[in-house]
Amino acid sequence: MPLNPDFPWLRAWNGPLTADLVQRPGDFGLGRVPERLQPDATTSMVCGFCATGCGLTVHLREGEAVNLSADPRYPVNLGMACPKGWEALAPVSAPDRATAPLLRNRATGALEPVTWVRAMHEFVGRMKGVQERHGAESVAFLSTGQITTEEMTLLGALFRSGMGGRHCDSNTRQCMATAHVAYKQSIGFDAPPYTYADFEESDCLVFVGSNPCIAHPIMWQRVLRNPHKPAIIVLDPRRTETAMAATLHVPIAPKSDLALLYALANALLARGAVDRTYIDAHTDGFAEFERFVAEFTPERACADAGIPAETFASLVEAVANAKRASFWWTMGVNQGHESTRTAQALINLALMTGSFGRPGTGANSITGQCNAMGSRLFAHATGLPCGREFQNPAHRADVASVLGWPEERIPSTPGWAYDQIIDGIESGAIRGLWIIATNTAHSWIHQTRFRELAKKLEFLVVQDLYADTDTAKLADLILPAAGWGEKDGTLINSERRIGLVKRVRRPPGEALSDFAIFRLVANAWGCGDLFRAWRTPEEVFRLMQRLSAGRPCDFSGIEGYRHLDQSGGIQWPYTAADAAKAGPGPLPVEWRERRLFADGRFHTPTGKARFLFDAPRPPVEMPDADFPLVLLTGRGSSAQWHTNTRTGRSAVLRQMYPADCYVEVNPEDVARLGLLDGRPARLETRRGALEVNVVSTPTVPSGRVFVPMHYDGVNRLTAESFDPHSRQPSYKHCAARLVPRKS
């Protein structure tokens, strides 16, 4: 096949240059954006930051993306955007871009640009050196939740069909496999219930660990759509922003909230405030749950929470008194050492009070990446695609059938989750590391250790957009990666809504999107002829509605990307069945907002919710006299996002949050260790020190200090600490001190 002047790169490729590796101008992200679009127009696509995932438009000139504004036709969004949407195209437009491969010139010690020809040969030369000397497991990857769901499938079926490999994971293992786990043990599968109409229709929102004001903004906006008056109730150890705003704020004491939801479950019992006709239908393990959560009274809870007993009795009072209770839970929640019983503690309130299915309730976990459920459902790294499991032989049948491979291909055994990877390091049994769109670096726990373990790595690569995040500055071999608006593919966000993204602009330089990178390693890997259907993204998401088919996220019914253009979106379950009911072309209107289980069953062999319980453990740290202080962290602004890799190339968005970290502690505290207000001062715990600078409020109360998590360093200091079931860190409870700076 001749070359394409459009890939001068490629004129040194040395590889096999056939017709379904390269297909036409723009298939790697180098080539003009789609035909498709008018050279002055606009289109739709969903943001690219939070789970959220609301629809923006995307204003076109000459044939390339210059602005966005709020979609006002999606039904997420409802033409209102968070500022992040408003600044989605500033970071893929930010002048310090990764434009060419670069590799660490081992006599230099520096990063120096190389061709793809080049990267490639040093991937697969090096990562299967690694397998050689240590064994086919001695490499892994750890991926993320912010690429798209065709880029996840790819991955995780060369990894692990391709390459040999068996231990990987992702940053959705910090934010959402508690959700997944929780979801599963209690329903039968990792099937969030709600759609975003819930919000406005609830007349009791209970909000656990979460601040949807700011972190979610476009959910907070929808709950104050909602015309009935409702009730809305925070438990969170800070006054935060949705809780200043609720009705009812429960100042619980950190990682008390599991007692508390048992001793909420008792009272409402105790009141008879409980469905017992769609308990006994719908439910097992209630009684043992009953005679579990008698032990947990009002006063027990009362103290262990360190609330009145006013407050705890208004709680009860609301949710007994409510027709329609949601529960909601974020990160407080999932990110704990007993999270996995937490969220079911939720789930078991919803299930108990008959609040499953029906308009305005549910047991419902939000999302925080704006993939997490794509990566969940299809990343390989936690089971097959659509919630299989490796060892079931009838699912890797499955899999194999629908891909056409051997069924030796399919993996049989789970691998490593991301803190035995980490142990893996240390250990010696992980030699080789590709690391995707993630910043680990930053935002591991105890960063500090994996700095110091990455060194022990014979190969490290990263795949990015920028070559300058702490995890990049630590790698052999870096890659550079087109970011969102730059390829095309599906984000399936906390409603289980399947958007689509569009490529829109170029990525600077050689980027190429995460797929194309995907598809050069399969190629120069030798195993490129596993993956001649998987040519494009569209492709590989027929293959995804065929993996899908006959489960419980069955969206087999989807047309293809233009059904999704046309909808606004499509949750899944949209079956095949329910294709034939809705008709062709745009989904009606009535189709456009779904919830689960209206009928009262579930994935579970039984067909029956399951009840589970544990009793509460104490933090694995807990203050003492030299630490004593509980540090929380947590989001800062809604201008801020994860690491701020992308946020801080935002001139705008910088300008929403102050530039140095910063810590929150109670003016009482402020006056007792001797700080000033808006100075520096020292944060240490038992793993580090942060400079930071002390705001006195009191929306944390004394003993308790809050610094947001975006800062580079404050994963310094957090604990190592991890959930039994979901195996997810608990970032938000650790000893600390703060120490006045001296001048």
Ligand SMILES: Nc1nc2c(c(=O)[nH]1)N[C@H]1C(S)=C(S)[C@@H](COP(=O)(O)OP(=O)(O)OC[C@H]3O[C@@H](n4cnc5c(=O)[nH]c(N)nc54)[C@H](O)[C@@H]3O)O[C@H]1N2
The other form holds:
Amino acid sequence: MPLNPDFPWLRAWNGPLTADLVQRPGDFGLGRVPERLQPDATTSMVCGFCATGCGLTVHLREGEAVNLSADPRYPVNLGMACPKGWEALAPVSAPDRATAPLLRNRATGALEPVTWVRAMHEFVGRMKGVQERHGAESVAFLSTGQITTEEMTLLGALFRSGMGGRHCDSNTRQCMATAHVAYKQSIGFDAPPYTYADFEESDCLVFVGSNPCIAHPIMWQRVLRNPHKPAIIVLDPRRTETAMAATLHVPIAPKSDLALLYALANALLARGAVDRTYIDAHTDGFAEFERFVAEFTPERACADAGIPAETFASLVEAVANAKRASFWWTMGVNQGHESTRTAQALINLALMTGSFGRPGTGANSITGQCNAMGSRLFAHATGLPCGREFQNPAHRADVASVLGWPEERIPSTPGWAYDQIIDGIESGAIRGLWIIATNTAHSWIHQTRFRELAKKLEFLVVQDLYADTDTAKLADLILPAAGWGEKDGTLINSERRIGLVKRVRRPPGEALSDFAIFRLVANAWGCGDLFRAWRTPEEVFRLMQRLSAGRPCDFSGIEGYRHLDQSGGIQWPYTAADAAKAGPGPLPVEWRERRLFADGRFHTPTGKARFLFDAPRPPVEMPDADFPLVLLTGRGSSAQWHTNTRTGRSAVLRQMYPADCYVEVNPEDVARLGLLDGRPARLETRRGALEVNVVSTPTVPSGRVFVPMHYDGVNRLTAESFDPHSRQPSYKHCAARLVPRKS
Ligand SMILES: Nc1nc2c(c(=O)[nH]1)N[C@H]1C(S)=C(S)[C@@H](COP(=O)(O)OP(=O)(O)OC[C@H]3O[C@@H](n4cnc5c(=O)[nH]c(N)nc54)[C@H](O)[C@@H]3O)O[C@H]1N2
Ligand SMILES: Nc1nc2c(c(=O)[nH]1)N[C@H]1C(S)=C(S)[C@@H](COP(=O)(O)OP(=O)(O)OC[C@H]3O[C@@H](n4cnc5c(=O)[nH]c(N)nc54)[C@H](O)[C@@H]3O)O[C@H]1N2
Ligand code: SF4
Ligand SMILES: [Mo]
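Having seen the form predicted on its own, please provide the structure of the form predicted in complex with this ligand.
What follows is the whole complex; the chain from before opens it.
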């Protein structure tokens, strides 16, 4: 394929990326390490692991990061950080980073380093080739909640408006799709209402399918600062670290949440512990809900959930007595076969008790990845930016006018969700796939199927920090990406706080920021003109602000990156009217922690929140004689991040978790199954098997076992099943058996 004529600078740049090019300020969002970073100074930025969004102080020598500490002034973490935060430089400093594009030699099958020019030739030539043969919609991308919002915005626009693609999704589907859909349906917009001060102000915190001691340790520190001697209730099939620290553990049977939460609503009604004034003024559909929950008696709930009657009574008592009840949920809810309704059952509880918009209250989804919230607003997967809909002509016109593009450029049809894209590979509808900052071959439910299907693709591109991830190993082309600390941009945390990340390190070799790679692709593809005003991350941030204007997430009042830097991040919304009240410069203290819906007005057409509910259903795969155990999966330690590509590269973090995969088994089951504590066993499901070491522990009840998701192979076991509303995978329920291994 001839080089695209719109791409003269790349034609000239026919070789390795030179130091000179890297240092040309402003080019492709790279730029030199900013002037303001004096030698041996410090600067601050937010952590790039979890959605807590802690502020970290970066210590610099001669303008480059040499060390990190927790930022005492940042309103999120108040000087605390978890092990991953302290070790955040280790994954980017690893000696085995991907440093040049790698192309698979079709004759030998080996991956060989190539120039960026060649890499772009291949990318454009082969993706366009697939499109010519099989139609524009035959290429797809899978992206992430772990790149900057500016990068997500650019990628979505590039793919849908520039490359003519349609099907794209991100790993946020595995994680936050449920919360997104639940909020949207119930309160009209994906707007988690809380601020972290609510952890400290609540007098009753109900955590459902959430283990913050491990997964959000700094949020848990905020709970520990609560001076009100709160009731802390944990609904989890396992006696987790969080459950142990709680005032009440409700050890419910896996996936019995929905029925139990309806029974809780019914019991609160029976006690009169509901706020009728609030319900009448601010909600729709309560009468139907009240009738619906009447059949969920305490007896039925306790039988279904396998919990003692006293435990249920204590739960009801605690919520009924609370003045400021808050309901928090994470993956034990989101990853389920009826997860949207379960999340909405929590929203219903908050609404009926008037626990919305006041300090210490809320139906609060805790986010996972550092920028899942950015992805929910800007990824182009489920809609146009800022909760706009593809099919809505007025929404398309808005976007076109902000971007200065003809309206025909704005996509008008939704694309497929993650699972549909995978099915599309099987059916032959998807032939080219671009995977960015996610490790599908490990993290996708039923990974064996994905690995088999990947072989069917005509072209697989993987863009990652490392060339040896399970997904990168399958690629035809690997694009080496800069990581956290090597690029500028913003991330949005769980409480809607927009925080800044900065370039405080030079990426190794020829690795480029994802932003720069997307710009390269745009130019090579021949649609670079569309993105003339998208040269730097901050220019794109300005566009994002204009896209947000007038929407519930409006942050058009932010003055720019410097303003975020001075203010400890800024929560959306922050409108131009807010800015006029707060005044210029660093945000006044009273603006630094803000919650939503104090006025009880929601984003639905009526301004009222809706009670949404459905009859509970059993999970698709129940234990039986052959596979008698329920397999639970989730986070294993605060030192491991997902598929461990990053955390596995820190020698310090490696000391903090077992090197080999393990399964937690109740001591009774260990004895009954002839297993031995600390010895290997085979964990089998209908889809595959995994070698694991047995950890005998009473924290999992008999009949259930738990495997952390961080070790490769866990998703050989899981069963493909999805929530019908959010299409989020149900990672936390399938039937399994454990067999002692004779060794
Ligand atoms: N250290 C560390 N921290 C992380 C991450 C990480 O990989 N490592 N990942 C981040 C991301 S992306 C996410 S999404 C969050 C996840 O954060 P969490 O959701 O808190 O973590 P998980 O361990 O996946 O799941 C939470 C709990 O759900 C329980 N559970 C399983 N099935 C059910 C059920 O049917 N009902 C109920 N009520 N509970 C159930 C599990 O036993 C588990 O204890 O963590 C974030 N933080
Ligand atoms: N069984 C089971 N499976 C699960 C879960 C579970 O609880 N149980 N949880 C699910 C959840 S909630 C989630 S969020 C997913 C997470 O699943 P993944 O997203 O697959 O996990 P990560 O290991 O975070 O993968 C991110 C990849 O991006 C790379 N990367 C990091 N930073 C950058 C960057 O700036 N640019 C680029 N280009 N690459 C970068 C990393 O090296 C890594 O390879 O797993 C899901 N899978
Ligand atoms: S709690 Fe999350 S954001 Fe804070 S330091 Fe740890 S990984 Fe980073
Ligand atoms: Mo997640």
